[in-house]
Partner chain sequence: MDGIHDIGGMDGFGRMARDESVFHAPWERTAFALASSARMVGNTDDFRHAIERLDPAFYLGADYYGRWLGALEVRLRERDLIDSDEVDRRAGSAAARPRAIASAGLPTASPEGGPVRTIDRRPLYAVGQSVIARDLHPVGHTRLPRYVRGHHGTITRVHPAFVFPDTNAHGWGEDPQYVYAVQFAASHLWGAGDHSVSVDLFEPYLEAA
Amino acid sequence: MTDHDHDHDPRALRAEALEAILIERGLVDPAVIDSTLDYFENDLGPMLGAQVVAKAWADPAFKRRLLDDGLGAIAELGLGGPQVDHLVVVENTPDVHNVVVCTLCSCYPWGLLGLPPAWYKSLAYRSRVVREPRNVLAEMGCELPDDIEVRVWDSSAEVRYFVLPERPNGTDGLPEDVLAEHVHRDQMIGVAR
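Can you show the structure of this one chain in the form predicted alone?
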């Protein structure tokens, strides 16, 4: 998988062309663009998802609501939006590991996870993770024992999937804000544990 694999979405191509022109004319610093994208991809969005996970880890009643009605549960926290409508939350357990993909394009719950990473949009990830999920996960540093069932969920315009990771050992009694620090975007996609 490479960062250069991407859809031929006309909007993405226009955005890339516009960015190139702005950089060429010295109107935009590419480092500022990269920094801004990094902030949305790795900090702002994933922090909201991490808050949802931390709330579910700390509050069993919220966790049940989240698994039964993802959109309704996140609305309780003031979260939502067009990229998280029809949200389905799947839970990782000691016996089951879930991973999310969008085989058609890159449907993704932006409102909870921020911008999708480049690898999520790549043709290689989208095509391979459904055929050989264990291999792809291992390549990404997430090696799973053979006795763990791997379930692949295909997001679409009609439904967005979100993984509720397992709570780490030794985190009992921690407040939600500290629990949220233990959650990373890749866990909520299912490519990390």
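By rigid core we mean the largest C-alpha set that fits within 1.5 Å across both forms. Numbering follows the first chain given and starts at 1. A quick note: this is a predicted structure, and the numbers were derived from the prediction, not measured. Compared with the form predicted in complex with its partner chain:
- Relative to the superposed core, Asp177 shifts its CA atom by less than 2 Å between the two forms.
Switching forms now, from the form predicted alone to the form predicted in complex with its partner chain, please provide the structure.
For this one, just the chain is written down, with no partner chains and no other molecules.
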């Protein structure tokens, strides 16, 4: 480790000690540690979810299947993966805004969005978004008009929720790969429109 502060964090020392003990006892395989991190950091990420959104924008029949059977529809794209054992896709419209949280831990559709950012796991987000979503979103730069209905989804079981954002204006006729570049992770969680 090169970072001086991290060297002196007792958690860093403890993680290192645990890692060494587990490897010595054969309870973890160093190759599995590396492949696990490689998979989560490189193979998964919001680009997968963006692909789903772009396909739904471009293909109305796919969108219907996605809203009806999320898991079946993303499987058509070869997607699924960890923490996506059952998937519900909720659609934003001009009148409805959806936002996803896990108040009890930090459940998140890893297979479509990768590992979550720190704010999603923060005590502030988890505690507040079920109670005052408009304020939380405003603090994150997303001001919702008063006449939009807000639906908060607390993923308290093994169902994972994924927001299908509205298609932006001026994107008619664009191919899916270009449409996907218009999709941001925050829209698929529901903290951006």
